[in-house]
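To begin, one chain is listed below as structure tokens, in the form predicted alone.
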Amino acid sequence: MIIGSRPTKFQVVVDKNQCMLCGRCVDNCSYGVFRMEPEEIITNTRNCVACHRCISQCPRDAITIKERPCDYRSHPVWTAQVKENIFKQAESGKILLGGMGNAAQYPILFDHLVLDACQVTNPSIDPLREPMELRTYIGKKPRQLEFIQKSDTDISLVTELVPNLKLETPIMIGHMSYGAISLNAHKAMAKAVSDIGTFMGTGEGGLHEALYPYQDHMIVQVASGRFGVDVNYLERGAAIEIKIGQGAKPGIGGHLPGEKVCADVSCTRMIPEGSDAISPAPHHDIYSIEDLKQLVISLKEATEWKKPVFVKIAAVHNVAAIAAGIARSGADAVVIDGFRGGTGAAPSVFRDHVGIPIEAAVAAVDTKLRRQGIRNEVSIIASGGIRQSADVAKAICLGADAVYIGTAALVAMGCRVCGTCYRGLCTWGIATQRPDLVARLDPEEASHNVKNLIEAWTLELAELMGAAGINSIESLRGNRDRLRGYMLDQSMLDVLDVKPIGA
């Protein structure tokens, strides 16, 4: 053994004076950290991922978890994480995997943008006393409306309107597939969006029968693996999304390990039980915007032109030009997934080093579409790294019509963002298919939490709009004059098309 033992990332300590030997930590930890002995609880600290399930279940608050109790020698270049990765790959010779979004220390642009508020010359609006319009329509909008007057009192609309999604809040839940997360997690989110009047994505794992009651609020996804895709699947969704790329792993496909493909997942995805579900990096029938246009038209034909079709791409260097092409492909919305977008599993080198932040991507796309006069041809949905209501407001100011949230919804259900979703041992019953773990997540209770989160963010968004003297989400969209950059250099301000503070 050349490398030998390495510093542990976490240290688990059980206070013997507080511990009553109830064994809940042993029962709840699926990573094998705790072991019951006659007189004490023994811990195997190296197995800990800091999911905090043990802490949440301990009735005496006897457990503490310390991060990096004994770290590597500090060095400005050869950081602990760099050395840890080298050790792992020297031992395994394999690609390192990671869950959730980008974990590198890039500045978060949302935190360097501040919102405006009314003062003397223009009055603010009290959302508790005056109506606020947050209803959002996703899809193509006509350049102009034409009417015909049939009589003195009868006017009819001549312009043919294409199908749009009607959202009661500009917040949706993004695509997380059944297989990557549990059915109970899907049920909870589906019930929440149905109650609120918004939508969620199925992910590329098909649509389980248990979600049929909520299908009017589901966006079905067609990805490169085409898992679970048939006419029945397409017709059940309120909209269809073609997944070209994902912010957490631009340029590569996906891989659901066979251990997570149980009988139920195999039926929903239409693949053999226990087999790996591998999504190719490209769609093998799409190599140009013209190819994409054919798929968009095919999906619309298959659903009698009744469903809007979205196209999801990862935020990469030339995202604006790509989005402009998508707008001309006939798609109704483009979903842009920033490099902080979550995932169940991705190579760490992609997750942390490929792509660009959603703030810059949305601003660039909105600017490009406006300059080309095609902004009304397509809605923009921002995804990847939306953490709070202020991020929603800033994303809309930068040009988004609506946002997808993902990790925030999981956190509302108990997720501690430990980043080990790919192991299938999620102690909270979210990113797992193990029946005993899945049973820990109560769909009703989790649904209540997700609903509360979206409603709270919607209320805060209304308050932020009211403070800015805006009573309609339409007036906030692309309104970058309501933003100022704080501690951003001029080149970044130019990309965002935002003035600095004080200007």
The other form holds:
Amino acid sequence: MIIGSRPTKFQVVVDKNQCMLCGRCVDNCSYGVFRMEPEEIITNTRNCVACHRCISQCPRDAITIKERPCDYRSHPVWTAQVKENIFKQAESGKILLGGMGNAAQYPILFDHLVLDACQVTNPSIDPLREPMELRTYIGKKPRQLEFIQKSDTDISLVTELVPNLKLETPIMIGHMSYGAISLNAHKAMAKAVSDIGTFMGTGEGGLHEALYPYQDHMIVQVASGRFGVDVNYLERGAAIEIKIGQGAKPGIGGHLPGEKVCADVSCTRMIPEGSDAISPAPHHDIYSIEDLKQLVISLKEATEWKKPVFVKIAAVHNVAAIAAGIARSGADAVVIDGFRGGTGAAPSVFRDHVGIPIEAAVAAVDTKLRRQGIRNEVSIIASGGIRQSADVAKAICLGADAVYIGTAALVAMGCRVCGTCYRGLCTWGIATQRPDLVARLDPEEASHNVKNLIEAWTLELAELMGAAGINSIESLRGNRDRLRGYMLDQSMLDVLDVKPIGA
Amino acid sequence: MCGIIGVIDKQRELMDGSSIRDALSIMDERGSGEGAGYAAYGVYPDYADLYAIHVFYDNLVEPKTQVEDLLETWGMIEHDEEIPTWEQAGIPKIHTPWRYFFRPKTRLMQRSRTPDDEIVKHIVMEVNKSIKGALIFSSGKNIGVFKASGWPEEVADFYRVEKYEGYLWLAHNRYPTNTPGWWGGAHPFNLLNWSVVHNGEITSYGTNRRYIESFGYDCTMYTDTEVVAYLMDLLVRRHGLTQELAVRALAPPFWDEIERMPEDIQRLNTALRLTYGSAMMNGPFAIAVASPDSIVGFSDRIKLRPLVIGEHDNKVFISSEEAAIRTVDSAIKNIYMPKAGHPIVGRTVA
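Moving from the form predicted alone, what structure would you give for the form predicted in complex with the partner chain?
So here's everything in the complex, that chain up top.
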């Protein structure tokens, strides 16, 4: 051990005057930070991940967690993070893993876009008194309608609409698999979306029986591993999503460690218990856009053309051209996952360095599809880094029909974004399969929190629309005039196709 | 603000422009002297089957040559002349208005159901986008738009609109807030046989513009109203909707109203909203759209701008103010305000 130990990240202090030695911190910490001695609680600070479970459960507010100041020599280039990553790899010779989203210091474009509001010439609309329509239909739309004119007054519609998902709010919950997160977390979110009238993704882990009651609000996923995919699964979903890529790790597959594959997960995924679930980087039957088209059509055929089929890709620099190809593959919606998308586990080099922000990706895709005259025929769902209702409004102005949230829904259930989901020790019972931890998450209660969050954002979105003098979400979609760029350079303004503030 | 007045005679009886001038002038409070205009249908009976193309020229050398080259490429100019104008104290003559009576060579635009319209639309977009110093502001058959920066009466006197006789008139007094008052920004906006006047703002303009541009229309006037003319052209001429259905698409009923409709009507309205969601217009507006056989008036879905309809004998009036209608026809009895979003159509029968 030439390298020696690395400094601890956090400092956990138990105030002896406050502590009543109830031992809840010991029971609640799955990372082994606390130990009960006869007269006091002893902490092993090194194990702390700052999940804050102990703080939240301490009845006497006796625990403090602080980020420890760095004790390396400060350096603008060779930062503590860079050095520690080198130490870790020098020891292990392995790829470094990280959970949750991109943690690198890129500017957040959403925070450099501001929304518009009406003043004298154009009245703002008060959502408390006037109708405000947030209903959104996701799916294929005809380019134009066809009619038969029988007489001067009698005209009838010939065009048949294909099935669309009807959302009462443009906010859905994105795909997180059973396996990566617990069944209780899934149940909580599924109940919330059914109550609200929106949808959530199953992730690539199949659909557990406990979620069958909510299946009309579930989007089932077909990923490269094909876990849990059979015709029964496809038929249960309200829509089907083919996952080509995800924002946290564009260009690579997935890996659920064998330890997380308990009996229930093994059954839902249709793989042996305790075996690693490996999703290959590519789908081994998709090596071209034509192959994708065949899969889209096969899935439609298998479900008698009753379900919309989405295709999800990671936001990469050529995303607009790829999305245009997907739009022509017969897919009903293209899901674009930005580089701030969360994940259970990803090589941190991918998470932090591959892909592009969702703001730029959505703007580029919307523009490309419009130039090709096909934007109206396919829906765009934006995900990866949606943190608040303003982000939803801005994503829609840039061209999205709806958004997926992921991390935000987990945070609503208690997640503190400690970023160690891949260890399966989640103290909140979210990203774990350990029965004692899973039991900590009450699905009813958590469902209520998720529902509250989406409802609160929906109210805020209605207010933002009203302030912009808009009473229907269709008129916000792709409405770049209602955005202005703040401190963005000209090239970024051009990509986003928004004017600078003051213009 | 802005004031609008429109009138159609269902029997195609001709009216000269004097009473419309007076009706518009009494709404001077609704303007700021930065734009007014008139559109008249039936004003060029001698050239009724040719496209009357009105152009503003910044000078009569380079832009005029370029426009004429383009017209000659796509068809034949059968007659052209400067549009007669009379100096007005309040109107500096920034542009020279010119008119062409143009016959397109239909065979040059294959694969279109309406090749001659398509040629003229292409010429309008091309000139307005690419030829500096030229702007086509009127391009229909037997139709003329007369507009400039100025007060209603000045613009009327500038063109002497009382000399023109039409069976359908639209007029507009502008109070610009979003974009500068300039000749091209004055209403009516016209493309082919569509003319549009508008009071209000279209908050969905960003969405509407990007939608219409994906069908090959270029928005060059720096103002929200021009999309309405293009949307009507797309929905009615190219997509075959009736004018009532087109208005339904532009100002659709709310979802909860749709849900209460009988099933087949519900299906139609759902299809319209899903297909033409990006064409729907939001914000405060009262709009009148004219075509050779009809005039359609409608307001936004929650009626944030005034719209008054008057009917008397063979005439249907659409205006921002009752007083304007009464200025034209003091004997009128049937005056009412339509429901939000509902189209009111006056149609010729002759």
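Positions refer to the first chain, counted from 1. Take the two forms, superpose them, and find the largest set of C-alpha atoms that agree within 1.5 Å; that set is the rigid core. Everything quoted here is computed from the prediction, not taken from an experiment.
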Rigid core superposition, D126 Cα moves 2 angstroms or more between the two forms = no
Does the distance between the two CA positions of E146 reach 2 Å or more between the two forms, the core being superposed?
-> yes
